[in-house]
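Here's a solo chain for you in structure tokens, the form predicted alone.
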Amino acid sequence: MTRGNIYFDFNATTPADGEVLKQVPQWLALWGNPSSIHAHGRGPKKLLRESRRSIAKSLQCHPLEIVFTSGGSESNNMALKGLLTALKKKNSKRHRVLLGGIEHPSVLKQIPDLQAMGFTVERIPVNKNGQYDLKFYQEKLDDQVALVSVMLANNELGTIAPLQTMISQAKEVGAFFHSDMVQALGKYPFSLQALPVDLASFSSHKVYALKGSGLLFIRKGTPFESLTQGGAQERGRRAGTENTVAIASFAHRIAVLDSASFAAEVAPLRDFFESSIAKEIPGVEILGQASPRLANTSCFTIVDVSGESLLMNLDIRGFSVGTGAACSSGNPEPSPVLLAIGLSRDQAQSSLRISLGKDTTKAEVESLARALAEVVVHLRKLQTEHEVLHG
């Protein structure tokens, strides 16, 4: 039993960095509306402008290619619907959309809406290691494809998509390309100059900034129709008063991110954890291990043990982890990502995900591995006793 609580769910959200919290009071003092032209609006407007420039420098894009949003989900919705609505208004003959098979729900749950708009939507399959079927992808690409959307790093498996190749092939047929880069930011090295996507989504609370801010990168010349009507904020691409405090915190954190150093520090901890549980717990399978992965992410299944039971028992012992089975949020259905890589429902519901943070220690990882082994023994003993009693 541990004292306090140790967090291992950094892919879900991160705590605000200490340096961010120190600067919040001065950002809050600039409380005016940045769209106002009087004195109270000039301070917030300057903060917003400086934040935009700082983020653009870090991501290697132009400041005016950035549209601030409330987070990754809004950015994903804006990207797909904003682009496709604009293409329809231009009477584009392209009517097909290709989506990655393991996208975030904020992409996949748009499928009915996109179909209602008249688009045919197909998902690019992945194998058990979370690797894309590039032969299928290339065969599906033609001059009828309007948009391809594939996330750079998967939030559950941590697997990295071969975007350089996929973007290049999409461009050959004139298709636009969007990528959900929410999980990759700060964990995997990339730039918007080196990866020539047309649209990309990001979120503040994954990188130790405040919740409530995100951004959609829209490369210059990309067709786009605003989904919100109102003021002229964000050059008419997203109406509504900007969340200047959260945006400032986002800019502060992006400026200091060092994905290469982060990966070098946490990868040995992730590998140590995986080797420990593989040695101590029979029936463990590490998912996506044969693929390039985020250095901080480990998703695995454990035979004959419910992922939800594992999560709750670890929580009682003082460890916060994630589960690939969505039942932890009240949904009895297993993770669509795990089903997409070929796991059965039972296997998917026996999954667990841990994600490490910038301050995670080896002692914490050792404690989690030890506690997990003990919980598995306990749950399997209960299962055996139940089977004996009930035949």
Ligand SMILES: Cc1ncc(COP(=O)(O)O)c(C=O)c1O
Second form
Amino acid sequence: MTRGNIYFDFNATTPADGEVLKQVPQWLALWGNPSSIHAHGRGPKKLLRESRRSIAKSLQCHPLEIVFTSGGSESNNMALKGLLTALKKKNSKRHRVLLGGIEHPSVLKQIPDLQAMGFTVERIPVNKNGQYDLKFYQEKLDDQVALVSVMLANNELGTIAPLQTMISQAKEVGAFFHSDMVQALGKYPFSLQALPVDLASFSSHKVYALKGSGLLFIRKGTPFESLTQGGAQERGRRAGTENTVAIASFAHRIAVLDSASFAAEVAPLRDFFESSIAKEIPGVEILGQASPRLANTSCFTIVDVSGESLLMNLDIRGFSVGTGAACSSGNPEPSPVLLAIGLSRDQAQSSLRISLGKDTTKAEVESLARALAEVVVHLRKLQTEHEVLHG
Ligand SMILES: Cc1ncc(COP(=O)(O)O)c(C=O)c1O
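Which structure goes with the form predicted together with this ligand, now that we have seen the form predicted alone?
Now the complete complex, all chains and molecules, led by this one.
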């Protein structure tokens, strides 16, 4: 039963905004192929051009530095493989890649492919608070490093990476820098000028736009090889007819995003939630609390209670919450992010993530905190009864 549930999983996805839904019919009416040069192609082509211009203005980059994709995962794959394939073609001698220790699976699962291409891949460790080991990073940076990829905001912990420092250190040795900015967009103020990455990934469905669009920012002059062969769309950097409706919705949302106001509105709700559960529930540990974090995200462990049981019990009571990325896809393995910050498998499996949205209310957060406390009491009671019966 999820229909009437209160949603606390906005880092997983967001509903399409009402204004987006209102405009969908007019975007859908432009159903022609934007690559067609006849009348039916001109409308969607204009929509695409205007969307690209508008996004470029918001992100402070040039329209031609934007390549539309299907979402964050594709953008991350294109960023790493597209750059490294191009470098190989240019006979670059750089053969090392440094990846953040808590990247999204769409980055980390590329490791075997990158190794097969001849690259040595190392992960930059993080501490208990999700903070990068910058000493390790600096020691590893040399003129053999082709690429560094570190996400701006982590999807599970919400922790923010010190990208300004990391980018400037990478530049000193001539390495390219990619950042997965999927979770930061709309929640954490940044600009592609202040954070001069070479490549950055974004996804539409995290910002109340339609699903099925994303983009890869490729700074002018960055070597890049298309991973898809076919038409000349996106200036030959990604073959395939563009999803104009989703792209238009993405552009609409990016234009109205106000990360600073969003953060100011949700931070007190998140802090209220965390202080309530810390007070009411024995054995709660809030993760990443000592780091700069997204204001909407709270990830925590509760001693001796399974995160999966918590999630299912809350679901029955009308609350949709999240666990680690791996668990949420039906995989019983503990979250690699939580293992990477040094949690044991048991601790990682006792975790839950809540992520607030732009319309989340104090009353909703209060009712979740209350329900969570009740569920924990219930599950601990069951556990004690089980131990009494079975020793
Ligand atoms: C940090 C991060 N990167 C990438 C992705 C993948 O984005 P998409 O679902 O658009 O492929 C996600 C989605 O969960 C994410 O949170």
